[in-house]
Structure formats: structure tokens, C-alpha cells
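The data below hold one chain only, encoded as C-alpha cells and taken in the form predicted alone.
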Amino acid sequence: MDKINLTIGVTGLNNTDNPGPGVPVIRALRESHAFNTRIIGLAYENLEPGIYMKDLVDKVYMLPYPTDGTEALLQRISYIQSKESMDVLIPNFDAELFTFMKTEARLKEMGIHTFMPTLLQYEERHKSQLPAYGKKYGMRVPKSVELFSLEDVSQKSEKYDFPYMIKGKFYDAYIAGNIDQAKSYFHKVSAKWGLPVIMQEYITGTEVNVIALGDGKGNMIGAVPMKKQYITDKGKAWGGITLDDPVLLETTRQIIEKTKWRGGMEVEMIRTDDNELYVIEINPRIPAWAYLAVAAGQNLPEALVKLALGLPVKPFTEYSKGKIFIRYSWDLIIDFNDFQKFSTLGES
């Protein structure tokens, strides 16, 4: 079967100590057996390493920040589309998804296909909504409340035993061991990600994650569970191993079936010492460790592109257990003129 030629836009090129999913998603697409891909990188900062990885990206453009609103995004995407004729666009950041979801119909009018969660799916799985989400879909979740001020931190801390978690609404999570730490982390997280900040019960145990893809009709196209082997100070996996764990897969399958999840997702869970499983976060996009799933036999980014285009997709039924990924640092050397060109023109 001949491969289909596609031009695909991909965000999330910040392959740093807090890596975005863009680079592993691009690696997966480059290894597709179904598509020949021309990759258009879409960046928000001029020092995102993926911009300068010329073996992975064919062309890169700067995007306006999500806070600039939908019209600014559409104007920029329209310009890029006039130059590149993208067939599919894959957003990879939580913070940008809302804007892209609101513009999905208008992107389609430009000829750009996407495959993202619905607005309801995106909103109801927010960290601040997790208790209601757990009750609605029959999942065990930690207690959590929203914080809007330092007064909230003081008042609501009385209902929690230390330590507990202080989390940003999009990213970042810190373990607060006392009220002073909690207030400090509240300032840090709210300054970066805005309000509300989330106070969440700290569940002790082993963290396990699942990458998955739902078809929007309740079917799980693929899923691979992973245990973090090495964690950075930002809580990001710097190494992990695929697991043979039917319980994790079944929990994820039930979430996808009950919510009719549409698109990529990451389910973060804690298994306690007495073998109870708590869902602590549901991230509404492909995670940064996506390439581990590809190496284990499930090219979920390729499958997502097929779903976006309405092509038939056969669900994955197997993956390799015991596959390990280990991230490493690599000095990417570029010419200042390339950096200056991108910083000035917003494309390279």
C-alpha cells in the first residue's frame, strides 16, 4: 500500500527539563508506515529546541500565546496555511487546547483537520473538578479544593493533613509540608498559571501512568501503561518502563468508554500500598513520553492522524512489556543567525 503524503502541524517543541510532547510526536510521525510527512513546527518561544532540529521539522512558525485569544491565533494559522497547506494539526499543550478547540470548525474550513477532546470533556476533567468527575464516572480520586487567595490556603488547610499537594491548573505540582510552604507554592503557581490553584490530598504509593487514544465513540484505540523510573524535581518522568498491568488498562478503558473520550490522553494514577488505585490527573493530550508507546508497538500519533482524517483505524491489542526509556541531555549547536532570523521573522 502506497503511503499518503501529508503536511502536519505540531506544537510543543520545548524539549527541555519540562518537555513538551511535540518532539516525540514528530518522531512517531516520521516513523509512520501509512504517511509520508512534511512537519510544520509551531512554537511559542524562540528557544524551544525543536525549532532547530532540522532532521525533524521541515519548517517552523511562531504562534501567538493562547492568552492573545482566538482571533490572533486564527489570523496566524491562516497565514501559515496559505504557505504550507497543512492537512492535520496536533496541539500538545494543555494551555493551548481550549483556544484550538474553540476554533476547530474554522480550522476545518481552512482544510486543517484536528482530533481533540470536546469542550465538555476538557472542562470536566480539570484538577479542580476531579472530585465531581470521580463521583460521576465511578473512579477513586483524592480530595481536592480550589484556592483563590492566601486566606483560602489558611482556611482550607484545616481540612487537610500535611503533607498535601499544591498544583497549577495546567502544570506544576508541589508537596507542601506546612502552611508556610503551602503559601509559598500558592504564590509560585498562581504567578505562573493563574487562578485557581488546586489543593489536593497527598496519596502515598507508586505513581503509574497510561497513555491512551479514544475514538470519540467510547472505544479505546490503544493504551500503554508505564511506571516512572526516574523523576525530575518538576515531577517529570526522565525514565520509565512499560508495565504488564491489566488493571491500569481496564481503568483507562472504562474512562474512555464512559466519557467517550476523543483524542489522546494521559491518565496519572497512584497505587497505594494496600493496592487501591487513585486517579490523580487526566491530561487531555498525548504526553511527553509518547515515544515509549511507539517503541512498544503502538504508534498512537499515527493513529490520531488517521482518526482526524476519518481513515479506518484498527485498535491496538498488544504492546511490548519491559521497554524502558531514558531521557538524556544533548547540546544542540545552532548558528546565531538562525536564532536571530526566527526571533525577528517568526519563521524559519
The other form holds:
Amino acid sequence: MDKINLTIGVTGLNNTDNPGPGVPVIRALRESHAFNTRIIGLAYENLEPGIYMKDLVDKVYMLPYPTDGTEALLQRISYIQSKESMDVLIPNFDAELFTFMKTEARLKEMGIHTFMPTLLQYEERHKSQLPAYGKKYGMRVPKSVELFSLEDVSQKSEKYDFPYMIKGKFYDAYIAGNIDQAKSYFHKVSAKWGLPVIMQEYITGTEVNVIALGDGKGNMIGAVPMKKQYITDKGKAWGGITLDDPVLLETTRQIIEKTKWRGGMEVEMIRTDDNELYVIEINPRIPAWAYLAVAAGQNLPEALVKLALGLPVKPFTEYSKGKIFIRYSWDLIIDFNDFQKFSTLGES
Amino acid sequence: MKIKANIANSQDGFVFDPTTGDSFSLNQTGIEIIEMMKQNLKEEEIKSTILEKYDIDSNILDRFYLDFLSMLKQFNLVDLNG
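Which structure goes with the form predicted together with its partner chain, now that we have seen the form predicted alone?
Then the entire complex follows, led off by the chain already shown.
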């Protein structure tokens, strides 16, 4: 079968120690058997490593921050579209998703297809909404509550045993062992990600994650479970292994079926020593370890592009168990002119 | 007691549990015991094979064998219903 030529915009090029999923998503698309891809990298900062990975990106453009609003984003995307004629755009940051979801129809008018969760799906799985989410969809979730002030930390702390988690609404999570630590983390997290901050019961056990893709009709197109084997001080996986765990897959399948999840997702779970499974987070996008799933036999970014374009997608039924990824750091050397060009012109 | 069906082990003594992602290393005797357990040999058959092959007192073998089984249980490598 002839491959289809596609131009695909991808964000999340920050392949740092807290990596975005952009680079592994591009890597997956480059290995597609269905598409010949021209990749348009979309960056927010001029030192995102993916900008300078010329074997992965064909062209890169700077985007305005999500806080600048939808009009600023649309204006910029419109300019990029006039040059590149993107067929599909894959946003990879939690923090930008809301803006992209709000502009989905306008993007479509420009000829740009996306495949993102609906606003309801995105909103109701917020960490702060997790207890209600668990109740609605019949999942075991940790107790959690929103914090808006230091007084909240003190008051709500009385109902939680130490240690508990202090989490940012998009990213970051810290284990607070006492009230002073909790207050300190509240400041740290709120300064970075805004309010509310989330206080969450600490569940002891093994963290396991599942990458999955839902077709928006209740069907799970693919899913691969992974256990982190090496964790950075930011709690990110620096190494991980695919698991043979039907319970994790079934839990994920039920979430997708009940919510009719549309798009990529990562379900973060904790398995306690008593073998109870808690869903601790649902991330509304493909995770940064996506390439492990590709290597294990499920090219979920490629499947997501097919869904975005309305092409038929056959659900994956298999993947390799015991497949391991190990991240590494590599000093990418770039010419000052490349950096200067991107910094001043916002494209390169 | 049976080793879980999906547990993978190599000739070099590497044991991998694909459900948890955990892996373990065995010495030569451990490799042999696991192999025999996977062949569904009974405890007495396994012990007599070891006693024949190695110069070891049966009481000491009993103790180490029990320790080994406890470890397999602790790491969830055995099917308790099996």
C-alpha cells in the first residue's frame, strides 16, 4: 500500500529531564508504515532540544504561551498554516490542551485535524476532581481535596494522615511528611502552576502506568502497561518495562469505555501490597514514554493520526512484554546562528 | 507449589516476572530447582535429585529449600492456588 504524504504539527519538543512527549511522538510518526511525514515542530521556548534535532523535525515554529489566549494562538497557527499546510496537529502538553480544544473547530476550518479529548473529558479528570470521577465511573481513587490558600493547607491537613501528596494542577507532586513541608510545597507548586493545588492521600505501593488510545466511541484502540524501573528526582521514568498485566488493561479499557475517551491518555495507578489498584491520575495526552509502546508493537501516535483523519483503525491486541526503555542524555551541539535565527525570527 | 505460568527464566539464572516487571538472579542450585518446579516435579522428587547430585545433608537441604520457597512466595513468583 502506498504511503500517504502528511504534514503533521507536533508540540512538546522539550526533551529534558522532565520530557515532553513531542520527540518520541515524532520518532513514532517517522516509523509509520502508513504515512510519509513532514514534521512541523511547535515550540514555546528557544532551548527546547527538539527544535535542533534536524533529523526529526523539518521545520520549527515558536508558539505563543497558552496564557496569551486562543486568539494569539490562532493567529500564529494561521500564519504557520499558510506556509506549511498542516494536515494534523498533535498537542502534547496538559497546559496547552485547553486552548487547543477551544480552537478545535477553527483549526478544522483551516484544514488542521486533531484528535483530542472533549472539554468534558478533559475537565472531569482533573486531579482536583478525582474523587467525583472515581465515584462516577466506579474506580478506586485516593482521597483528595483542592487547596486555595495556606489556611486551607492547615485546615484540610487535619483530615489527612501524614505523609500526603501535594500536587500541581498540571504537573509536579511532592510527598509532605509534616505541615511545614506541606506549606512549603504549596508555595512551590502554586507559584509554578497556579491554583488550586491538590492535597492527596498517599497510597503506598508500586506505581504502574498505562498508555492508551480511545476512539471517542468507547473503544480502546491500544494500550500498553509499564512500570517505572528508574525514577528521576522529578518522579519521571528514566527507565521502564512493559508488563503483562490484564487487570491494568481491563481497568484502562473500562475507563475508555465509560468515558468514551477520545485521544491519547496515560492512566497512572498504584498497586498496593494488598493488590488493590488505585487510579491516581489520568493524563489527557500521550505520555513521554510513548516510544516504548511503539517498540513493543503499538504505534499509538500513528493510530491517533489515522483517527484524526477519519481513517479506519484496527485495534491493537498484542504487544511485547518485558520490553525496556532507558533514557540517556546526549549533548546536542548547535551553531549559534541556528539558535539566534530561531530566537529572533521564531522559526527555523 | 507451582511457579506462575508466565514467569520467564533463562539458563543463566535470570528470572523475570512480566506481571510486575521485577527480575531476579539465581545461583546454579536455584536454577535447577526452578526448572524442576516448572516441570511439575513434586517436592520430594526435587529434593532427592538435589541430594543425589550434591553433597548435602537432607536436614540442611530441607531448611534451605523452605527458605527458597518462602522467598518465591514473598516475591509472588508462585501460584498459591496451583
